[in-house]
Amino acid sequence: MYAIELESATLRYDDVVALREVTFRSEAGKMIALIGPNGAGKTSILKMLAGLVKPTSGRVKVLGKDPSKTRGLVAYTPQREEVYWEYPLTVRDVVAMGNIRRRGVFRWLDSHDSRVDTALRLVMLEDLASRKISELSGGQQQRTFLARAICQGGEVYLLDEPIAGLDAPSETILLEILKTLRDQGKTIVMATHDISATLEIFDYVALIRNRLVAFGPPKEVLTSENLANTYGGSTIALHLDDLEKVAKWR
């Protein structure tokens, strides 16, 4: 059984084709990066896997089931721009929201819940547990939402550009946390524009431009030709060449 599986998945929004016949799959305990330009369909893939939208045609499965039947097993974190950060909630409040399915709507806020403490400790936010989320840095906000997903106890984590706009230390911390989750057998699917972050950390890369350009291990997929086909030019391919020289990759 695959952790995630898309087979000829096509998604239309009225007359606009967001994705066309995308096919790829991954076993559990892997990190998969979705890379492509803005509007390429990365978010649409995440939303299909989360069960928020259904493919117009084709098939999408998560843990061998239709995404609508995997509630509690899949955690979806949207882009920061889609979240209203001014709610008067503390870090602990947000993390405890991961308990809603397990404890019920009226009992999710429990300051003594050990799952909340464990999640806060894993993302290194214990000292900020009483801080309002509006007072956090971008990296701390992303770690808060990741802690909420951990508290939920999911098996598949769907993250939409969680490292966008983060400084290098914050990005490193977040990626190390994701690696820890992967090593625990969790499956991570993450949309990102940061190609350098995929060179050593991710198991698979899916290059997306409203269709699947290429899928596989980074060293096989991140070629100048594939990147030029994904982004429609040579600039990104030249950037990859620079990365290879600096990192002595390949």
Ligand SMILES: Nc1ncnc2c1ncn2[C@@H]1O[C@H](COP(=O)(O)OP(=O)(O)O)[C@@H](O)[C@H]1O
The other form holds:
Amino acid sequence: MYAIELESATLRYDDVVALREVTFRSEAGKMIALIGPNGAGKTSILKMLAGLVKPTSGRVKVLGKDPSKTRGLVAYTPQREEVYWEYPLTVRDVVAMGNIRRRGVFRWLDSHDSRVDTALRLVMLEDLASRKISELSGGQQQRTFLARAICQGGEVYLLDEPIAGLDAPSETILLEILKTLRDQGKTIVMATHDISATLEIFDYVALIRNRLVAFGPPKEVLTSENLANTYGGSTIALHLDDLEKVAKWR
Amino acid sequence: MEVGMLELLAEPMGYEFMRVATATSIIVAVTCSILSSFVVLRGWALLGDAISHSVLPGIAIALALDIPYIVGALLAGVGSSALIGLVESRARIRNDTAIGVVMTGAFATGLILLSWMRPAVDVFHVLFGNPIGVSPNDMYISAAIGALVLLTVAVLLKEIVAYTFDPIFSKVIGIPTTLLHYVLMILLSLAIVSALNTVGIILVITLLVTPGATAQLISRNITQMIGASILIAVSSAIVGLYLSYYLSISSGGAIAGVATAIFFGVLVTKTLMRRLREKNR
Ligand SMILES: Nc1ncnc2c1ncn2[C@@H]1O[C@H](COP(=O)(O)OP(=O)(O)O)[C@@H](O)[C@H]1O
Ligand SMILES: [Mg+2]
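Switch from the form predicted alone to the form predicted together with the ligand and print that structure.
The next block holds the full complex; its first chain is the one shown before.
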């Protein structure tokens, strides 16, 4: 059984074709990076895997099931801009949301729970547990989201642009946590619009530009030709710096 | 003649109509301010305004069909929020544009219907409230609505917080978000209906936005924010009614005005305190 599976998945929004005939799959316990420029369809793939949108044609399966039947097993972390960070919540409150389905009716915002503590420890936020989320750095906000997913205890983690706008140390910390999760057998699908040398740690990368440009281990897939097909000739210059790093391990 | 503070406070309460008006205004303030935090945090201020304006044709149609106005108002409120969602997704226009179109259209329909039917209700009172005219029966209806809103929010607090903070996550983890959304829209419409008599449909948005906005300035967590919001709204209702009694001014206007004054008072105080702290550092 595959953890995630897309077969000729096409997604249309009215007259826009967001994704055309995308096919790739991965077994459980892998890290998969979805890479492509803005508008390439990365979020659309994550939303299909989460069961938030249905493919117009083709097939999407998660843990061998239809994505609408995997509730609780899939943790979704939206792009950071999707939520209002001025919401008066502490880090612990947000992480405890991962527990929401485990609790009965008639309970208050009581978030003292060992699952919450474990998740906070894993992302190294124990010391900031009672800090307001509006007072966090971008990297800390992203780790809070990740802790919420860990607290939920899903098998598949869908992360939309978690490293966008993070400084290098924060990015490294986040990716280290993802590696730990993978080593526990979790499947991680992460969208990113930036190519960087850190992508080396992923088991698979999928290059997306409203279709699947290439899929496979990073060393095989991240060729200058594939990247040019993904980003187009003009934008590739922006990534030259990273390409040099990429070239080193090819 | 010397008049003590106590007598000033006690005098209006000698009248039955003032007792009913005060009790109803307090109940309505609590009902609206409970929802206020979520209206503010989810960015529903304009949506709340649209629902309140849409209540007008609902009342007109209810009067024409001789059904309870509360039923017409509720259907119109929930219907307009659904219509806004539909226009937004079908026409692919921005949310505030969809709200603007639906809100003014519904309000215009209400005005046309009411001017054409010339019912026995005073349109001015529907628009701006008339707490002095509240009957004990209206008070019981407001109390029932208030109890329903309080109970629903208490039971669903975790889900409502999760949904209003992060709707996508909430949907994926398995919260029935569409259902929850409409439950919230129903609660909003109910709160607006209960406020008809006290502040009216134009000013109810003050009670749905301003207490939450003020509370957000001073709260660290959501329970604190809801509590502060209730406290602010209830104080506004009481102070507003006394002002209206002694100054012979519109009570809906006075209540909304006090709530607004508290907001700016807190904002200025907070800014000054921060300045002071920075200076002393
Ligand atoms: N709800 C929607 N309605 C219409 N078009 C959409 C919608 N969501 C995404 N699209 C379009 O689909 C394409 C892919 O979008 P998306 O999956 O968000 O890309 P990415 O996440 O890679 O930036 C874009 O052209 C975008 O404009
Ligand atoms: Mg995206």
